[in-house]
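In the form predicted alone, a lone chain appears below as structure tokens.
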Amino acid sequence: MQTVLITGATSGIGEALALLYARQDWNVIACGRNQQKLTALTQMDSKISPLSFDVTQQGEVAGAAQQLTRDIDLLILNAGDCEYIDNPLEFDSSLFERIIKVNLISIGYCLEYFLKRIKKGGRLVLMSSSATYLPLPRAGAYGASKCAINYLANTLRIELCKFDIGVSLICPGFVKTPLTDKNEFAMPLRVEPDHAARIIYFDLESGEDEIHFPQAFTSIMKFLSLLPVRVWRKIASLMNR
């Protein structure tokens, strides 16, 4: 039986992935900070095991890795957060630091302690965002953290070839999660977590390097990214009024 470790498994995409992989007869190591939610998740399927730790605390990540009793076939680093900087002239450096730490620095912690536990022929999965395709108003902190994830994934994909470890990058559009529920703007083509999890599962089974969805939305984002910078700047400025 194959084993997958998923961070951020107590809600949203992470929770949906944990339940889906368990249904597909995988051993699932579900990770998160909320022990109560992890316990509730494990009660849904006996193939799900809880591992409680805070990805932003290096010592806790190291301790969690020591608790692993088996190597893993799939490592999905999904945990993350989103906050917006509303006024660039009042740049919130504390907010910026929080987002960079949870979305990027924590990935470094997890790679240090979990990457070596991936079996030969296994796969590393990093969660990014379709927001990386275009610079978007208010998303400076979030977008910067996710753009760094893209570069990291693309670099590791080259470097890990000799170890027979694949790397996949996930760039979703809007998914209905506790994070997007806080948004006060229109979110076109937002999908349910179960739908997102199915796309991710089947694309990972196919060994896709980049997974983006819903394609009706992400394809438009990719097309707009081909526009001259000055054109997109005018469009984005209208969005930011």
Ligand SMILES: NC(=O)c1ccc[n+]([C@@H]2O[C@H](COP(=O)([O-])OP(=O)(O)OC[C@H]3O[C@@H](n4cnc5c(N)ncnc54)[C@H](OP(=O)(O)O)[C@@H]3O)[C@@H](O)[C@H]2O)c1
The other form holds:
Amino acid sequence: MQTVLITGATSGIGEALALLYARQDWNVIACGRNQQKLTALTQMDSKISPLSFDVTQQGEVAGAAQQLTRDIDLLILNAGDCEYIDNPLEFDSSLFERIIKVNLISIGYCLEYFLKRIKKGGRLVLMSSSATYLPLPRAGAYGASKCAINYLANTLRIELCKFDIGVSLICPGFVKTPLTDKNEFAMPLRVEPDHAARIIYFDLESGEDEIHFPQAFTSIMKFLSLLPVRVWRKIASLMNR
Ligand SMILES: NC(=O)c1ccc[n+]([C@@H]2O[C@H](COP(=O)([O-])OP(=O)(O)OC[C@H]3O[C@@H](n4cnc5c(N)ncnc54)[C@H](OP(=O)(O)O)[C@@H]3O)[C@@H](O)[C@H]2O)c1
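Having seen the form predicted alone, can you show the form predicted in complex with the ligand?
Okay, now the whole complex, with that chain kicking things off.
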């Protein structure tokens, strides 16, 4: 039986992935800080086992890796958060640090301790965002953290090839989760977490390098990103009034 470790499995996309992988007969190591949610997940499916740690605490990540009793086939680094910078003239460096730490630095910690536990022929999956296709108002901290993840994934894909480890990058549009429930703006074509999990699962099964959805949304973002930069700047400044 194959094993997947998923960070951020207590909510949203990660939770839907944990339940789907368990239904597909994988051993699932579900990670998060919320003990109650982890216990509830293990009660829903006996193939799910909990691993509780804070991804922003290097010592906790190291301790969690030591608790692994088996090597893994799939490592999905999905945990993350989003906060917006409302006023760039009052730049909130604490917010910036929080978001860079939870979305990006945590990936470094997880790579240090979990990457060597991926079996030959296995796969590393990094959770990014379609926000990386275009610069979006207020999303400076979030977008910067996710753009760095794109670079990291693209570099690791070249480097890990000789170790027979694949690398996939996930760039979702809007998915209905507690993270986006906080947004007060329109979220076109927002999909349910189960729908997102199914796309991710089947695309990973086919070994896709970059997974993006819903394609009606991400294709428009990709198209806009190909236009001269002044076109998007004009549209974005209208959005930012
Ligand atoms: N929802 C979207 O539209 C969307 C779009 C693009 C990309 N994404 C990305 O998808 C990922 C999952 O997002 P989501 O929408 O599913 O959000 P969510 O429902 O808020 O779930 C976030 C998960 O991350 C975990 N997490 C947060 N901080 C953590 C920490 N310090 N240590 C350990 N775990 C931590 C949370 O677990 P605990 O609270 O238990 O620790 C939770 O399981 C994120 O990386 C997000 O940026 C989401």
